[in-house]
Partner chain sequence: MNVLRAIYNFIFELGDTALLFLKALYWSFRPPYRWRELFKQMEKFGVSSVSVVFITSLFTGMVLALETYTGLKKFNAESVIGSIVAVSMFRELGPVLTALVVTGRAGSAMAAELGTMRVTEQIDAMYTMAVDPIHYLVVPRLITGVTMLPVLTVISDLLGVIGGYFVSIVLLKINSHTYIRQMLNHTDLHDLYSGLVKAAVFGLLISLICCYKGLSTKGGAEGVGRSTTQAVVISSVVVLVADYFLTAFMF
Amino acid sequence: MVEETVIQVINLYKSFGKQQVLKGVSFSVKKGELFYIIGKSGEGKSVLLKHIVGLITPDKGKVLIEGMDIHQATGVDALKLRRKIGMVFQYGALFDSMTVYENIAFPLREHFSLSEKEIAEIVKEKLALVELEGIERKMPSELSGGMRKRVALARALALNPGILLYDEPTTGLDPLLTEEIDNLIKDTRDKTGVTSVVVSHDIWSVIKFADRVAYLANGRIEFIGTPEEMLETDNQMLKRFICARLEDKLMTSLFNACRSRGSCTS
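Is it possible to get the structure of the chain by itself, in the form predicted together with its partner chain?
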């Protein structure tokens, strides 16, 4: 299989006023990859994701999606390009004036002329994919945090995007729910082959599931590689980030145990 590059971020610069957030970020993501971005809070991870969907325009540099510059595209091209990318926002960003059903139906109604029966079928299918059923009539405010994230994922999947971006999908969730959402992200990738970029603070998620991981610090990508390579890193900042609450040796042995079993708990 040829490894095809779907996302190319090239030398991205962005400032807000005097504050320089991105100072030359470059990396690329391959088709079907589960790619993690880690970094301290406020380092610009969300800003970086928003550049990839085209929500923020860079001061300098570009983002290519399947070779097309997302910031240069206009009109129909821009819409087509945006439809290839789904984004799951940190707090779900569900439309709180609509039911769960209407939320997932929203992109379908906007882009296709489907019958109500067809829409209902797709909504059901997407909800099954995130292991939620029978909550179509609920309002987002009636859902728990974890459920809301699942619905957000279902909605992002509605247009069958080739790329999914997750902004801190597990921040603020309890450990069990974190595990559940992590599994869901991996399962979704495995089932649909969607290229997935995940911003996370959770070092265990990275160790368990990441194909590759990038460390964002000082407005640049300071490290990029596999989780194994990450543990061997010489970068002191990254080392501290990983081992903030653990001894080095303990970390490595835990890591090996995790990786070989596929889970810390089983």
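With the form predicted together with its partner chain already on screen, would you show the form predicted alone?
Nothing else is written out below except the one chain.
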């Protein structure tokens, strides 16, 4: 059976002033795939995601969503196309002045004419999907970092998107919460079939959860393959990146274990 391609990034270029961030980036993502993008800070991973969702227009190149150019679509076509994509931002980007209920209801009110009963049912359903039942009336300030990430995911799922984009979803979380969010991303894909693109620095997450991974360096995709192929790569830049991230992760885990026994102080 031929696997359907949902996202196609074709020869993408983007500069900000004299700084060239993307230099001919091309790759595709298949329907239902859990696709990770890795690379050093400042390499343009978040810029790339914002091109896919249509927030940034490329200087050259195309982003096709189910065969349609997201930057050329207008009117009703553009609205329908953008509804197919949900995005979970790095720090959740919840509205602090709104309750959890109002945060998740916001995109529903923006895009549809639904009764309050219908909205309430959808909010309840999405919170159950991320295992946060019964917190509708809480404010974001009352939630832990992990809970805020889950609410942000519930909001992204409100419109039933076919594509979910995650921008550094585990940034600032400890190893246990990182694993919790990683499992949530995979479980969400498994339960809904959503095509998922995850920007991450966490090599353990990539090894454990990715179907495929792309390595972005110097404005170009330097590697695409499975986690197994990544670990066997001959690409020296990618090798150094993997080793540095694994070492950093190991040292953090050892420090946390040491501190939990009272042997270290923070």
